[in-house]
Structures are given as structure tokens and as C-alpha cells.
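Presented as C-alpha cells, the chain that follows is alone, the form predicted alone.
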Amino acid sequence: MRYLVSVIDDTSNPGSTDRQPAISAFNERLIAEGYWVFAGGLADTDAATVIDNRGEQAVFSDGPFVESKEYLAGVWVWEAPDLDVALELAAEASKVCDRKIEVRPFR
């Protein structure tokens, strides 16, 4: 089963900016025991923009979809063989990058 894990951040406690060594040491055990799908980092969401083209015209609008504390600042898209090696795999994660994570299963 393939899982959503999204690395969550804070602006009001950031996580510390010194863990890229033992995040990509992380990826590389990812890689090695056939987990790692795909994965990357985001730019800030003063970066993003918001497309709404449900009407008769699009409409872009400058900055995240939502404004709060904290905001999505990476990804990774694991293959697992069920909910309790990703969960294992995500805590992991979240004391190797110093953030928060979310662990959402694909349909």
C-alpha cells in the first residue's frame, strides 16, 4: 500500500534547520529496504499559488490555500505492506527532521 506522509512544520516553533545529514541518511535506509517511492521539499508558502477555475475564468491567488501556523513543508510517498510499518516508519521520520508528520494511506 502506498502512504502520503506529509512533513508538517510550525512557524511559531519551527523545527531545527541542521537535520538535512540525517534526513538523507533516512532516505537512503528508505531506498535500501524498497519503502522510498518519491520525495521532496517545499519552498515557503509565501511561494505558492492558488488556482480556482470552477467558474467561467481561472483565478490565481498569491499565497497558500489556507493561512495558519503551520504548513505543509515537505513530502514523502512510501510503499508499505500496511498501516503499522508506515506509522513505525513515520515516527521515525519525525525525530529524524525535527517536525511534525501526517500519514494518510492512497485510495
Given for the second form:
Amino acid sequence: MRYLVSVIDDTSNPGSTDRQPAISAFNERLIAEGYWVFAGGLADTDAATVIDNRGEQAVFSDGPFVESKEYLAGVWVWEAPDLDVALELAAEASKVCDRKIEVRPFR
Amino acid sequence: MSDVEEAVTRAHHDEWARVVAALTRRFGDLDIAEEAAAEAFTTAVERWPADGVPPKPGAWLTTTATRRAIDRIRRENKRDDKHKEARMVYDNTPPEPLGAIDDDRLRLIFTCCHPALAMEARLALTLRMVGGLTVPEIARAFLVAESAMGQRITRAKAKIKSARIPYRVPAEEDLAARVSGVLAVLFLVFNEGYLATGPDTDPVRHDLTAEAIRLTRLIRALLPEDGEVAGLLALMLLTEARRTARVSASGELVPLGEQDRGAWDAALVAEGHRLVRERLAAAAAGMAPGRYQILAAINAVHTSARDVRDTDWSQVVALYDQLVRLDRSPIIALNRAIAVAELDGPEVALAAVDRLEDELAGYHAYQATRADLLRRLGRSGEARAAYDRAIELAGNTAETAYLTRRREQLR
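Return one more block: the form predicted together with its partner chain, after the form predicted alone shown previously.
Let's see the whole complex now, leading with the same chain.
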């Protein structure tokens, strides 16, 4: 079962910066234990562009699709046998990143 | 009730969770398990009066439900049916590795109380899948529209499926943490029954307290070594023992100190005391008690006193001191202050209660406790204001009646 694991940043209650060494170590463990599929940090929401081409012509707009004080800072894709395993890893990930984590299965 | 009706009712009580659990394990689907179990009980109601009650009702129900489930899957006629059916009929898949305890019902309880589900979904799902209560019954218990309750249960089952919440007893190292979530669900059910909220309900919902006790007994049978399970069961029994003495004929709440102790259920008290003694022995052997065990011990002190004046208040305060160290909740500090009032007088207690104002000003028991202490200190004006506030906040009809009378008695 694959899970999208989102790292959620919060403008009013941000996590600590420079978690990189701890995150790298955690990633290596994920790889070694066979959970790691993909991971990546995201640029700031300022860098986002939303495209809507459902009408006559494509409309490009500046900024994220939803303005909120919480935003997506990065993602993992994990392969885990079930939700309990994913949740246990996610609890660890939240500590390592010092941020909130959302776990969602792929359909 | 005829013998057959009684047999069906008893089977529903004793076997529902077992049937649902066995089918969930076999088919891996809560929906199929629940519907097939319900159909099997309907069939029992139709057949048993004519055919007689089978010698092993549980086995009969499981077999009937299994057939119904297979029929249903056949009817649904999905393209992978053939394969699925073959697997079901021969079921030669290796059994899943067992958790700490192997019981289907225990797996079912842990699945229904999974931390990935919202608390209200856990409550509803546990009462439906493990307790066998119908959706209208659960809706009535929590004063929610039937359609909303049905949806809540459907959504919870859908999340179990889509998020792949495993149907399993957690591994030994996670067990204690997960059991505490299960106990929290059962305690919530019990408390809602014991001090029911809402203007249109009975002040005490015996259906809910009885169900909570029944499910806790089940957990106790499945996890006999768990001290907190024993503690919660003892706590519920000692509280339930006082149920009939707790509301007067005129529908007013009767506080502990004014209850007719002869009306307490002696058998429940004795059983609760036995469990508390068992836990005291364990504590003496070095096992630190958790909050339910300490709360049960406090209730054991209360129920040991033949008259309220015989209550060992220093023992009660000492137990609250122990509890405060485990749980810094202001509600525990409030209850401790109530015991302190009996030991050191209302003035000392009031000072302790007043310190909790920031956290508890909106809580009815805080205002009611303050009102009582102010009354005992002769500060009638302030007491009246506190009673007014408590009456405003109280959701339980019997409690409102009691507080109103107390307020009228002030000079």
C-alpha cells in the first residue's frame, strides 16, 4: 500500500529550521527498511502558479490554489504494509521534521 | 418473553460480537460482516420458534451468517468473484501472524477504536459492531439524528477500508497505548449513561451504563492481566452500584453524602471491591496503578463507609494526591478539593477551587462545587450567584433540579 505523506508547515507556528541532517538520516533508514519510494521538499508557496484550462483558454494565476496559514512544505511517498506501520513512521517523521504530517493512502 | 425470544435476545447479547468478528476476519470487510450478522439474527427470529433453539446458537449463527455473506458476494457478481469465492470456500490462506492475544472480538474492538478514527466515530462504531446496538439506538443514545448517525458509521467503515486500517490486535509493545484508547471509549459511553446530557433524556441512561459495563467485562475476559482494564471495570461497577440511590423519586440528583446507602447494589459493590483488592495486591507487588485503578480505589473508600460520616477522607485525599501526579487535569484538582473540604474545612477547599477559575469557569461542576462551599461558609449572596451559573451550565435534568432547590434554600 502506498501512502502520500505530506509535511505541513504553519505560518503562525512554524517548525524549527535546519532539520536537514536529521531528515537525511531518517530518509536513509526509510530506504534501508524498504519504505522509501520518493521524497522531495517544495519551494515556497510564492513560487506556485495555478492553471485553469477548463474554459475557452488557459488562465494562469499567481500563487497557490488556496491561501491558508498551513501549507504543504514537502512530500514523501512510502510503501508500507498497512496504516499502522505508516502512522508509526509518520509519528517519527513529525518529530524529525518538527512539523505536522498528513498520511493519505493512494487509491 | 417466550423461551425462544429469550434465547434470541441472549444470543444477540453473547454472540453478536463473535459472529461479526469471525466474519470480518474471513471476509475482511466490516460491511459484509455486519449485514450478514444482522441477517442471521433475523433468520433466527423466523426459524427458531418452529425448529427449536439449536444446541450451539453461536455456531448456528456464524454458519448462517457466513452463508448469507457468500450469497451476497455472489449476487454482487464482481469480475473477480470466481477467484474470491474459491479463496473463501477453501480459505487456505495462511493465518495472519497473531498479536499478543488471539481473539477475533478483540481485533474487532481495536479496529473500531483505532486512533486514526475520530472519537465520535470510535464510539458509534464500537456500539454498533461490538455492542450490536442498532443505528437508531445509538442515535438516540447520543441525541443525533438517525441519518446522521448512520452516515457517521458508514464513513468510519469507509475510512477503515480506504485507509486500510488493519484488523488486528496491536503488537505487545503497542498494546498498552492502544488499550487506553479503547478504555477511553468505554468510559465515555458509561459517563454519558451515568450523567446523561440534554433536556429530553432520562437523567440516567441505564442502557448505556449497562452496555459499557458489558463491553468492559468482555475486554477484561480477553485481557485479564491488564490492571487498567480491571480498574475501569471496578470503577464502573462501584459507580453503577449507586445508580438507583442517585436520583430521588421527584427526579432530583442525590449527592453521595445524602444517598440511602441501603439502596446501593451490594453485589456490584462486592464485585468492585474484589477487583480493587486484586489491584492493591498488584500495587503492593510493585505495579504502579494507572488512573482508572486510583479512581476505583477512591470509589472503594466511599462505598466502604456505611455512613457518610465514616468515610476515610484522609485516604480519599491521599488517593487524589496520587492521581494528581499522574494527571494534571483541573477536573481532578476540583474533585480533590471536594475531599479536602471534608478533611480541612470549606475555607481551605474554596481557596483551592478558586485557583481553578481560569480553566473551569465554564464547567457546571466547578460552579456547583463553589456554590456549595460558599453556602457552607454562610456567604449566601455569592453562593446564589454561583448556583445561578451552575444551573445555567448543567445539562442533566436531575442535576438542574437539585441545584435549583439548593439555591431556593439559601437565606
